[in-house]
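Next comes just one chain, in structure tokens: the form predicted alone.
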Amino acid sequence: MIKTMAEFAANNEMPEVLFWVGCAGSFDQRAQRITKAFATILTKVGVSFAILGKEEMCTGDPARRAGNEFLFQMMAYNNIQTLNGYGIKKIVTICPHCFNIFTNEYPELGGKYEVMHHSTFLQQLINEGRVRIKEGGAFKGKKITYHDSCYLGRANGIYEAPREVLKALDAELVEMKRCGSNGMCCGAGGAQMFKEEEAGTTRINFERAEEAIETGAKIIAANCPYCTTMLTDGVKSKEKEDDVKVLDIAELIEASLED
């Protein structure tokens, strides 16, 4: 069982990190598998962590991006009150959107924390020798292409950590023609997951999925619940879902852990 922050506080204890699950990781069936994979890794390697459980609210990121500043501030202040009440110092999240808003927008409202995206946290655990990959793991020698999510890459300059994590799998990393700081959005940063598309010749996620498929990779590695959904839909549009899998880096690591 994963302990909540309230349970830690009741015993006068403080976990190493607070795992911020996020809306997608909590409620979306596909993203729940990413949550479980990351929680499994943390448990297996002995990281002391807690979640907020029912005390966790949406960060307010979608509200602010949609222009509802009042709703954003209401949500943010509630979260900050909860986090500060527990004396939280370090947060790790599987969602780049949560990571970005905690890092760049919560401090001006009084929410100042050390925030890490799970790709950076996994890289640290690998470098420290806490996460160990088994010899000849499930992805050894397989072609993997990595999709840079906008809110991790261009917004926050994190490009190498996820790639370092993938290198630990001993797989063959093949880059798409648009990658790194020149990466292409999957569409959900522009809320294309939540609304009808505008006039045009193709959907943005269909185009991005096509670029990924063109690399010849059998696995598209993602680091964001939005990207995972959008790219999976894109792969399905090309009728390649039997050949090409979209997996979060936490799922890739969890499947490759030493027993």
The other form holds:
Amino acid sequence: MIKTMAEFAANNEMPEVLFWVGCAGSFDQRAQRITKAFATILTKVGVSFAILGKEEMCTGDPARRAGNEFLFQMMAYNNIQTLNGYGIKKIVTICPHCFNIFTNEYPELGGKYEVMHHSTFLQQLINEGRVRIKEGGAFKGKKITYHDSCYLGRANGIYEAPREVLKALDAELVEMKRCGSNGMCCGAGGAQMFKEEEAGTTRINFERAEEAIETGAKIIAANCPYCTTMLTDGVKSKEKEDDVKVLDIAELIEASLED
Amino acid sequence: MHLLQQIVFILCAGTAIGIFTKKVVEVRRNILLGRDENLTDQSGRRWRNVLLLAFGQKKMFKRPLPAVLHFFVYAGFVLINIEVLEILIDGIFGTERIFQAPLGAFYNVVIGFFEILAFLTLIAVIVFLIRRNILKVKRLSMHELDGFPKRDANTILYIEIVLMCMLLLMNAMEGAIQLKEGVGNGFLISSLIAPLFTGLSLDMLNIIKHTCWWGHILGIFAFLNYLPYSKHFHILLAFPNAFYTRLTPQGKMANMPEVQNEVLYMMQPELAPTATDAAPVQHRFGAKDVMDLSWKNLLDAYSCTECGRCTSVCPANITGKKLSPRKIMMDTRDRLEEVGENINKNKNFVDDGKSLVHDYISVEELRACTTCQACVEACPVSIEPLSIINQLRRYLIMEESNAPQEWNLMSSNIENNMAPWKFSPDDRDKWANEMEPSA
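Now that the form predicted alone has been shown, please provide the structure of the form predicted in complex with its partner chain.
Now the full complex is given, and it begins with the chain already shown.
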């Protein structure tokens, strides 16, 4: 059973880490699979963690990026009240947008926590030997290409941790032409996820998916629920959904855990 | 005769520097029309950025070929200035090659080095002209550059060709004169072409040499005064711009303390200041016009050399949307210049019924941004188009309530359901209940 922070607090206990799920991870059916995969990893390797459950709210990222500062400040105020109320020290999240806003934008509003994105968290668990990958796993020798999300990569300079995690799978990592700090956006950031694109010659996710498919990889590894959705749609638009799968690194690790 | 030349020279130099200074003061005034922002903390890291980004051109080397060519021109600009110093001293005091005697044989090495730089600059500039006008490299020939920007770019390159040719030709004439008298001056590049001119009379050689000397220095004076009107202003402003560049992670969006406090006082009225406290200055929310932006945004606009690296990596632009980060910077500068003209004419800014948003930058452009920061990452001189985009978007939403219907829905969902989609907050942890109990 996954316990909420309220349940921990009721027993006067503190988990090792708070798992901030985020809205996509909570409600979106595709993203829920990422959430479940990550929660499964944490449970299997014995990391004590809690979720906020119904007390979690949108961090306000899409509102702020769209330009609605009032709404962002409201959400931030409420979230910080909740987190500080529980005395939260450490947060791990599967969403780079939540990660960025906790790391860079909540501290000056009074919300100061040690924040980790799940790719860095997984890398640590692997390094510490807590997460062990089974020999000859499903992805051994398979071509995987990694898509840098903007809010993990350029926004916070995290390029290596997710790649290190993928290396643990013994897969063949192939890079797209635009990768690392030159990585191309999936098209969802800045609240674009919630509106139709402006008129253009193509869609951003189509362009990016095409680039990923061109690497010949059978798996596109992502680290962001929005990227996962956008790239999955992009792959479908090229009618490659049977050959090329878009998976979050948590899903890849969960499928390769030692029994 | 010499004295007359000196007087003419001093007058020319004085006029050139005077007019330039006046324009720079005006540009500074324009930049300071922006909102206050303190960017002088952590001076160690800031000087490091000046060294790495401006002097070291670190970010240019993401694209090696243009970087190397640009480095030649840049090194030429920085180092040939030492020779310009000599020319200035010679011009004022009527001397000839004042550094030659004290430096002795080393002088020839230095001039030889400058000549190599001048030659490399010449080559680089010719390649740049070919890239712009014959190969038509995409980012250098997009429609947003039609008209003045395109002419401006070519003008700069032509002027550089003329200046470098004059410098080399002047030295070659001197070499030819000395060849006629015995041995040449041995300057590395110009001595190669000097023998071509030994057929000319001594008088003729002297005339050409002096014409080149004057042409070169007058060209520099003219170029100096062209800079503030041109994209080429970056050769000066890249340095302060690197110093004042942001030091926080690129993902951090600027806070709006006035909104933060408003929300705080709404939630905890006991913290609200009493009526006796001084009321804070009320700004417009976000930015409608250039005066609402930070002064750093405006310095950015003057520092932009329209290279288009930002636009060439912008996902919106790549997929055919109207947004172009370079155009955001060009529009900001154009509007700021217009506001500056307005102030020159009327002493204070008189409302002209125009603004940066709508009249220069359309809502459609602003809406297309994914805030991916590729433009910021790409800029060799740390310009942040995204910062301007974010502030203009804030204005649109908070002052004009101008949002697409889908964003209004998203906002009301966040407000009422605590998530951007219309799901019940009660279902937020539904996934947890669906998990296998054994997990």
